[in-house]
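Below you'll find only one chain, the form predicted on its own, shown as structure tokens.
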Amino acid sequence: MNFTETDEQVALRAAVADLGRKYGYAYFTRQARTGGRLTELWQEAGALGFIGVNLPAEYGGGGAGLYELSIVLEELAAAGCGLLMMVVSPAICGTILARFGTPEQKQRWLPKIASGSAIMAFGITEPDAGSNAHKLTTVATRDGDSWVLTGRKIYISGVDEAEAVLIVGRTADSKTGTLRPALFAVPTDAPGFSFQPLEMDVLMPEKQHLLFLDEVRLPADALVGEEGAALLQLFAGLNPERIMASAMAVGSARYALAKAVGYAKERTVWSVPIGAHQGLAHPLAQVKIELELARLMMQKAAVLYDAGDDMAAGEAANMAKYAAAEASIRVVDQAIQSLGGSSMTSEVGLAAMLANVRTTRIAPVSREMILNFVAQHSLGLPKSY
């Protein structure tokens, strides 16, 4: 592993850290606050082939890789303005598309995804099951040649942006009557699909809500990849998303210790900058050193999934969300507590940057089945549920 960044990587780094500074934490909040949508970044950052960057060329992509992709989410939400998008449509479907669709499927879905002009949700979790792929409820039933789609889904980001949603449903072996996981595209405004957002405390553009789906009936060619590996289909696009998690919350944490670090430089107190008190610069140098730690691992991680290694990637993108959640949970606490009251203001907006970050330690897995991962794959103890 080379951890020095190739010429067209550092080149890749610095203009979407430009794009990310014409547009700022002012932007996102303003969109949030407001009701807005972070269409405007969307829209350019498609055009420059930033959101795209990981997905085929012949598809309209950059041909490029994972790791390309997080240093784009990872550079505009060290800018104040990371696309949660990102985490959900280049990278989760995107990449399930690219590498388990049909001709026709990729055809359909991958250039627009790239170029940003259509956006793809993602629909796993359920009210009573969570994301455990095993306990879903949506089923999907064969009626001649459609499918006929049935369930809900919650803390679904984005649906009201999206063109289609990728729903994680289970289908009944032939067989055996077993259900299994299989995956497919359902429009928006497929009959019987509807949605409502969900009222949240944290502070961004993106909704999240809650899907129903009764009966909504889809051609064949709806599935995509093979029915029977769906699970195998369905982790290749979750690990992406935890890396690309990590990538946002990396993003964020260097956006909150770049504003304490510049106030502890300016603001002075008895002739002195706040900063050259222990008290305050011990505890931003370790948070530092947290936060480049976790950032070697999401490196890791993409670079693992890029060079195809599906195992190790996975159990290397587990541990960076968890190292990158509990750094940037840190970072931004101790910023705020650097700039004490300041921090509290909306034209600062570390605090509602503190609500955002905590939802890392949740979402989109938990820190605790982290744990259950590393426990059970990493170390070989046994399976405690």
Second form
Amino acid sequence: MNFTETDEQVALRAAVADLGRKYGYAYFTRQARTGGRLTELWQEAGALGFIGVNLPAEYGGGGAGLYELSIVLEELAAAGCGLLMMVVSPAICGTILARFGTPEQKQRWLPKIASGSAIMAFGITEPDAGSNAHKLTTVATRDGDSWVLTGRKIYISGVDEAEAVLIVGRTADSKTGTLRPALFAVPTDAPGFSFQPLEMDVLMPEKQHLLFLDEVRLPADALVGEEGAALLQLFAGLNPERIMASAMAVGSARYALAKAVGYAKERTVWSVPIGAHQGLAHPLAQVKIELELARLMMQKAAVLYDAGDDMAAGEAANMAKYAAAEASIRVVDQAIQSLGGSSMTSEVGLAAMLANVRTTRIAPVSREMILNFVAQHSLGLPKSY
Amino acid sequence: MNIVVLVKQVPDTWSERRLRADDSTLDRDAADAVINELDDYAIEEGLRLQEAHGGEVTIVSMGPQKAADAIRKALSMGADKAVHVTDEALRGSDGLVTSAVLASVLGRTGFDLVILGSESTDARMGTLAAMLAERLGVPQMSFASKVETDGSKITIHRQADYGYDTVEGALPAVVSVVEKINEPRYPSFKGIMAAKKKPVETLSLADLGMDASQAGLAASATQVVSFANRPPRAAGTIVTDEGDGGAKAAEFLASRKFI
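Would you generate the structure of this protein in the form predicted in complex with its partner chain, following the form predicted on its own above?
In what comes next, the whole complex appears, and the chain from above leads the way.
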């Protein structure tokens, strides 16, 4: 066991934090409120090698691991400007392509994803099936050398910024007729592919979308990985997603906690700063502990993932996502209580953050699905569904 | 071109900085250590000149073991190699001693151009460039907001209250820079990984042929005799605007000699 980060990890943290300070929460909220994107930050982070730090060096990545990628997102979020599409483009899509793509697919996508010059979105959730891969109704059928995809997706992040979407669909087994999950890289300009933004009450520059796939015809090599093994491949990408979602929640909570602590040290009523009163000090100390515990589980999951232990990483990633969501909600709530009325102003922006961290209890996987997983897999309790 | 950039590790400007009670030197444990802010600009300028003219950028730093972090940051930005002068006997050295030590290092490394920040955020003397140039017998070009060179001649914009002077000199030279000169780059991930493999030569006073008696607080010409902590911030004065708010604000500023 080692809880000491390497010199390089410490230096990466510092460099990303510096970059984050240049943009900050004011940039994030300004872009979100005016319908802008985080393009400048994304491109600068990409040029510095931060976006693709986890991807193989031979395809333009940093050759490091998910731990390093989680450092990047945690530090950007801690500066107030987390990049949601890092959860998707390098973490889910980059990982799946790097592990299961053909050399041609890797060559086509990974250098662009790593440099940040292209974003790949990820589409699994459907209006009826949710994210249950066994019930997806987006179906791919073989037609000669092509695949033809038809279906609908919902809550797909950043499609408007993406060059392609990695779509989770299902293919029919020619012998048995059973449908099995399969992954397809679908360019956003493919004929038959369309999308529209969903109006959301969450202040984020990245938009959510409804996708329509109407007989989208794709070449044979749009299929990523093997037809039959897609579920395994899917989970290889979903563990990084959970770890990165945790990193973003932990970073955002660090931002909110720093705001609250700064205020509690400065704001003086009568003779002492309000942070001297246990009514405010203890709740902040409590959420600090909860946040550090969540962060520790997130780091454990990343280390296990990088060590190649997918099973153990899966359990830790689920627990980390649960803990990070709960901790970040509690932290932002307590930060709001510490700042009082000013926390509700647009200038401070903590009220807007409340909806953001609250989302992490639902996405990318709900608290209840994580509890199901832990009940069944960690505790061996009987299945409920 | 052989470019040497001087780097100093200082306590973080944003943290509470203190002097030690026993000998009035800087309390390095009281605050996080960071690279001196203006040195980032010096490194950036060194790297830009290297990109334009070729050659090598060498980082030279004098400081405790921990200063290795500041050196590593400079290397991760793209410098080629570094020299770290570290010796227990150096603790408390003033500008004169520091300039003697650094001049000795520069004698070993050789240089066409020495670049440094125009001051450090801790001591804020801003005299090192002049002392070094004097010891090395080369021109000093100070407060540069722009540097141009053809490899033998150097031209700078010397920042002043009224704008800038254009100053010309011959290489080798010592140039101090101000923050207007450029926008320092962030270390890239490749740079961070590459820094690990770059050579850092560690030198003691003995390696430089200097004696412990020539360095440190005892050998320094200047010392902090006494100091007082900054008084806690007093409550401000609230002026009610009764139509004369502007005049009262001006009065206040005049009383503090701001206007």
